[in-house]
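As structure tokens, one chain now follows by itself in the form predicted on its own.
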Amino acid sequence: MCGIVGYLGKKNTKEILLEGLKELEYRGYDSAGIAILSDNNFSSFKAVGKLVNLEDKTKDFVTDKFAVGIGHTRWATHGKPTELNAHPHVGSSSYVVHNGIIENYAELKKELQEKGVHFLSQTDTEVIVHLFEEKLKKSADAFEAFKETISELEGAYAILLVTKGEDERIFFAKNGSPMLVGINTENEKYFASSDTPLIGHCSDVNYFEDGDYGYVTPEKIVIFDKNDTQREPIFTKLSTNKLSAQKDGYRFFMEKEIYEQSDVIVDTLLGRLSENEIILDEIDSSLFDGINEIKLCACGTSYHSALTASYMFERYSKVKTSVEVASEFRYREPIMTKDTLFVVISQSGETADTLETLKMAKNAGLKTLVICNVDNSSMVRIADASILTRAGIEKGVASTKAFATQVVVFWMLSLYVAKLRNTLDAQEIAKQIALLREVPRSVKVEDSMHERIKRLSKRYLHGHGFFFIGRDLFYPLALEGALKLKEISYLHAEGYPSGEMKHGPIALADPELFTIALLPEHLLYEKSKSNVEELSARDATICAISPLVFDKADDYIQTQPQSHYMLEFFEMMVVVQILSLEISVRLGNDVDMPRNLAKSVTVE
């Protein structure tokens, strides 16, 4: 979720870079930095936390002549949020900023260290600048050295690099991570990872394609494609609407956040998976010493991820697990014993009810853990340990990618504990890790699927309510699907265990009761199917979500065949998110800012 800016020109480079980074704050970050090359001299500044800290560090620094500059806002993936880990990263005479993942960084780093290169940070990005400088030792041409560097990188990247001796050039490369360059009539060049920093500065922009690399000078933009063929830039007019630009062409932030779940889950998994074990450097295995119970406490969507986690902890880790609604737990005089690990879950880390339960657990002497999206939040500071979800900033009030990344973290954590306690054999853990690697694929939104749901949504704008039903960990997903629909469409919806319908709720069944049935192939399919048939027999309107055709359904959303129910879980999660979105859009509601709700609930 990092952001990149770059500038080549005669204006106040520092201010242009800082203003550009401000426009990227919506993407989320925990540190920031800039590097400026003028008259063949570098000036570099980094700060942890908000941009105001970087502004304070640079307040006495002025650039009033030609310069090239690069800037970056970082969301920690490799290494904690520190100044050393913040971008730009430095070599002996060069600086680099980078978004994405260098998948072969470990082997590149080892090779460079064997040559005597000293690394300052824990990041994958630093290998780029050192690799470039090693290539530059053997080449008289900086661009040739940059080209050779890019050819050895594996993974996703958007890169800007500046080096001494080339104080009128910015080198760039793009593969998998977005980046564009903008121009104006003053021969200035502006780089960014999205449109917003360029609005007001540029008239036209070129969006780089995967495999593009090259350099810019005051006179020209030189682009080579993935086949090493030089091509001309393809300019398009730049939008003047900053809010629209932040949405990257999507109608709503919620829609954008549903689509980017694949990318943020990659960030969640980054550095935490080996072939046969889960690596959670943030926590010490001693956290689980003497623990006989895990108690999960949260509100809203985070409560649903906690419910999902309870199935995994008991199934995989064989640890007794209970789940609490934070607003209730606070007041019921709960019994808390010191053999319990108390886990709180919050997107913001500031949710008032959940924060108070964490304080209660600390005062009772329990070990505590927080699953959170925001480093340095109140919960992260108070808890004994924390695992960050790395979802990036979430602007839509109705949570989507925060839920997805929380469930991924819990899946990893349940396997981590399973290895500690020997409750799963090595072969099964390796199999589960292989499945985790497939999650980003399972949440990719297919255009045909979205279009099918959009067309189907027009039939679900009335009636007297919705039942979302599922069994096992698809029950928490049913609760989450119902909550999404309630939040943004204002239609009544309930999540229910499929097997509980006959214990009362089936009395509501009629054609105006819409049942959204989650029917995974690999988890209790026949039992769930039987429950849905009971509703169908009473003339309820059935929308089945399943990879298997269900002939008693009035509507059917076919998901892809998957090898495991967890992958089915994540694909169905996307389906219910989009269904809620499209129903809300048809009703004319503000999807991103539903009535009566706030993004972070900091009152009781």
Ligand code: M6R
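For the two forms, the rigid core is made up of the largest set of C-alpha atoms that agree within 1.5 Å on superposition. Predicted model only: the values in this text are computed from it and were never measured. Numbering follows the first chain given and starts at 1. What changes on going to the form predicted in complex with the named molecule:
Annotation: Cα of residue 578 displaced by less than 2 Å between the two forms, core superposition.
Once the cores line up, the CA of residue 202 ends up 2 angstroms or more apart between the two forms. Taking 2 Å as the criterion, residue 218 counts as shifted between the two forms: its C-alpha moves by at least this amount when the rigid core is aligned.
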The other form holds:
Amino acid sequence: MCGIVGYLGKKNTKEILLEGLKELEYRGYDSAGIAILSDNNFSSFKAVGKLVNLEDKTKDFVTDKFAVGIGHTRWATHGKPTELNAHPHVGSSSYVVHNGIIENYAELKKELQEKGVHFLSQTDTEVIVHLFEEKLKKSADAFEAFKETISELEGAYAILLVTKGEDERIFFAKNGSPMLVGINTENEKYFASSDTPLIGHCSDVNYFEDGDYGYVTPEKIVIFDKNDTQREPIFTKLSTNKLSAQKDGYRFFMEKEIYEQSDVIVDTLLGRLSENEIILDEIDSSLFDGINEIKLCACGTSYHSALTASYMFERYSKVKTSVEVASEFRYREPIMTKDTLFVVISQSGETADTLETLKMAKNAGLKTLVICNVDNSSMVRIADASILTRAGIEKGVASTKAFATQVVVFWMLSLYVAKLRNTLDAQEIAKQIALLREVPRSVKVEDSMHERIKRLSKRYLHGHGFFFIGRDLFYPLALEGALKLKEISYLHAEGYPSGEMKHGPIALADPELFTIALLPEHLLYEKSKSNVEELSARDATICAISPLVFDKADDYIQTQPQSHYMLEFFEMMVVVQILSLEISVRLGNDVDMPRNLAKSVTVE
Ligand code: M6R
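Any chance you could show the form predicted in complex with the named molecule after that form predicted on its own?
Everything in the complex follows now, all chains and molecules, and the chain you saw is the first one.
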């Protein structure tokens, strides 16, 4: 994902920007660039690929006096990863870097082009710098021009802009994409899209709020809020420990990653939704020519997202779909026919069992696709096509945001195929696209909800086992909830289809059997409820997760009313993740690195 840095001061600006970008490298990117303004002269460099290419290009460039500079790592959305599309984007005498997406860029671009403005790139970002320069023609004050520019932008952004004639100012604006500014005793100012690049340089930082805009000079930071009211910066001490800073104040990476889901899903959706169709630039629709079956193959959490996908492919795309555990598939001499699209799912792209099944499918001449979080991983390199989940680096061994983004990708893909095959009408596709836009909201963690789960978790530290139960798509979610709990609490947990409990497991029911029941309002509610009532009648301890009050439960976690079961799915996903986390914390376990587990399982 994109990263932003900025610097104002007397030190080696080039090195500071490059070092800052290095700290953001883990987010993933495909090009990078910097622009430095010193003595009213701009120097700008861009390079495709890794930062080392940019370092190479700038090796003879020296910055040894006061300067303002901005830098960016770009993860292509609008336009291919080329040098022209890399940031900073230039006007006639200004440069801009931007994270996020300017939703009304097409209209703005058209208006600017009609005024004779020439665009160099295919990006949405370039409109910002041209719009600013158009405003500047009519205004004597660069900040006024910047303010007017921002007021015309719609969408999510973190923006830094520098312009000739203003050698001591960096203009900034933030809405929906993170950004902070840091200070020290040397009157320097540092910007970044997360705090790690600032560690070691700044003592205090101000995290911008949505709607903030303003500028910095050596002497001051001028911030206006979304109501155009000037406000003082709110400084907090910056950690000196890189690792704890990377946790952004959360206790564990897993916790941070749960909270991050809303933002990373925005990234997953970025550039892939129009009003009435799914845009997946990375695949060609011919991938589905001649395909009569989809076979999904994965391990662990990725297997659960594959199971979830199978419901969507059959329900929305009307394609026969089967799901395989990779370690089983490898050795069971499976029949592979060429009318099957073989899809592997993997956070890491390196899991040995899954990788091997991909090779088997390729050797058998099947078309292959990988849904993966890591670009250039082995699976991405081998598969015919790939769709990246864009979850950012996932450090917690127990996968959370990778799962969430995999399910989002599968939802998009099932609608993409539905459109190709005409299995859903245009109205239904548009409706579901509108729902997809709501997913980031549905996974936002409410403090009250987290607090409630934390309190409740103390009742679930013993017992002889957990059953997570659900029906339909909520069955794979139940499996995932149970896996999360097992991994980090070391308590025995199983995921089960609610309707299947009466065929055996109900024999275990007693007060020491904990049932975590997923009861969505919009999918088989009455049927699921009856299954839970059967368990309740046998005195099992029930914790119901539902938007509807359920009086047969011992505990009840009330979710928000949602308009569709998929939004309920995502909200309940967060609940089961937090429940596992809090149980594990109470048991004193290592949440991020649970015993016996590895993040990437490269052995079979
Ligand atoms: O990187 P992958 O998605 O291929 O990994 C597959 C599993 O090893 C992984 O999902 C594992 O189950 C996680 N620890 C789950 O939290």
